[in-house]
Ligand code: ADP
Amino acid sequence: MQIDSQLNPNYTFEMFIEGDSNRVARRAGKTVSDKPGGTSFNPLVIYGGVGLGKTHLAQAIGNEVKRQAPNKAVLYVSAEKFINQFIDHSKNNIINDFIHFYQLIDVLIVDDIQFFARAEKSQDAFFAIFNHLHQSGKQLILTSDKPPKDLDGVQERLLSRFRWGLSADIQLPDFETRMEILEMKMRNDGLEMPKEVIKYVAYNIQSNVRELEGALISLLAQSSLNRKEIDLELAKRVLKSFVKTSSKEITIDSIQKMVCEYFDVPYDKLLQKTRKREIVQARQITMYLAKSFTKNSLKTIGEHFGGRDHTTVIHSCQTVKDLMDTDNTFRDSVVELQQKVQLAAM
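With no structure shown yet, could you now provide this chain on its own, in the form predicted alone?
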């Protein structure tokens, strides 16, 4: 059956940056696109907050299926559009035609299924379509702003079927992933920007990918319209409309949390007496950064680490300096953390 798939050709796997926040969903999507209807990921439910890439990933699956198998009938439709279509067909007494059309689809992508919660009769129609497609070995891909178990107002019989396959979430991208997204966007558009500006944007826009791209577009527009070079000052002015504050106080606590997250070390371990190398080094680096980026005394810094005295802080700082001179991997980690602290202070 030849139909318009309603897919955006720009939504591809190549344009979807993989990171810790979306790895399971992206890889599951790629598996489905290579063998639609032939995996245990049926349906594939992709869920997460606004602007994190659910629609992009769902459509990337559809585009990849069409690339590999042009004759397959792939259709993308939002739940709202599905409901409106159902209402129109109901008024004309041709519900069977509506259901029959959808039962002919090979890969059905339904976006924002949380909107089914306010449409009981549409759920009945979708239940019949879902059953037919699933039993026929066709692929269903669904997106939602929450996991199936939290979809209030959706029929239990539908929810049970949503749980037949795989539910994969997309979370907020981390700093490194945000950097990659910005760099890819600029590369594809043939644009250049100082590295420090890219880092500043990536660090300060943490809400979602859509706002990240919006900040980049605003920055480029201001540069072009005002005929100004893109620098850190321009970035700070532009991002005032995206972030609540452009400057933050760096504290010992914030540095501790940053280092713990970087090395995946529990915060309480940082304060305990232990000889474990990874804990000791994380603590020493934290003290070194606290001395470098805060105005606290050595005594105050020591007190933030389980009541250690100032001599321990001095020893830790000297140890970090010595290791940076002899261990390249160690130095790279410290430099990267220094950059993170500097970005947080901007």
Contents of the next structure:
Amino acid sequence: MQIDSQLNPNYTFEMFIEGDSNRVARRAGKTVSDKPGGTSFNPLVIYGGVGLGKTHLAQAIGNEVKRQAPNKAVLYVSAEKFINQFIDHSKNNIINDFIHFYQLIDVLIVDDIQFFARAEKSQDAFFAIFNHLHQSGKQLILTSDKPPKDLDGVQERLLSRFRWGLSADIQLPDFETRMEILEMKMRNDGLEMPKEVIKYVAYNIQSNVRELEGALISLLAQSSLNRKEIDLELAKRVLKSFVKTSSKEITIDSIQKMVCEYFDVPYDKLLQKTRKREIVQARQITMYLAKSFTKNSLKTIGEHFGGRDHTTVIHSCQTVKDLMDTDNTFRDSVVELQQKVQLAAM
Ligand code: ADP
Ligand code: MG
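Moving from the form predicted alone to the form predicted in complex with the named molecule:
Starting with the chain above, the whole complex follows.
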């Protein structure tokens, strides 16, 4: 069966630095990709906090399987997308088509299964798919932001199946691993910067790998914007704004203005019900930024967008996160906007 695997080709094992924080998960992933369905690591559940490399590692397994066995049907899907697909199919009374399609996959990667919580019908469908694939010796790879046992709202029969294989966690990378990640990213982009700067960044950004990458991008952007070599002084200045010690207050309104300007979208369109793709995306990004940079509640944020519901805001934030994982152009825009917001707060 020929299907688009939905994998990001950049998420490979070579690009995934091994450290104490992820060794077990990475090695299990390697084992699985050499022999999908043929090890006791089935399902392989990778869990851990945000920005620690779950999506990257899960996709690296998929990419490696494809490299070794191009004819295998590998599919990456986020649990949220799976649920949405399920809902579409049930509206059209073609749930069986949906289940049959998934039952043809050789290696199924489902990202962020915490989204299955309380999606009862989707869980039923996933249960049927899981059983079929597992019995046929096909590989399942799942990621979650918490250990499977803490997945409230997920049926016990699914949780017990998750325990059949291996659950491996990814933790915060230590200083050496952070250094290695930064060095690898620089090398990969053909860039250089003084060792003392890399150390400074690795030392100060400890939250997660995504933030680490964000700091690096800010630094590179600042350096090219100001035509200034990257040195410790620049790093100190850039990181100061990064570690959110902002003096000026960031408001929903100011973020809305920035996004409108950036995408050249009229302010009133952002608030109306327009369903044009560019406008919808601009709106979702604005909500996402408002959520991450201000302390406003989801409800308040929704109200600032022509009285939308808080669930719309949740959905928007998740959509932005997913697109950032899969669409590089989109992700670049969001990162650039994040920097603009940060700079505005300096
Ligand atoms: P999660 O899915 O856990 O939220 P991601 O897989 O999206 O995290 O990782 C966030 C970013 O950090 C990605 O750009 C990813 O490539 C990078 N990253 C995470 N862990 C590593 C690692 N060990 N080596 C290199 N890059 C990493
Ligand atoms: Mg992820």
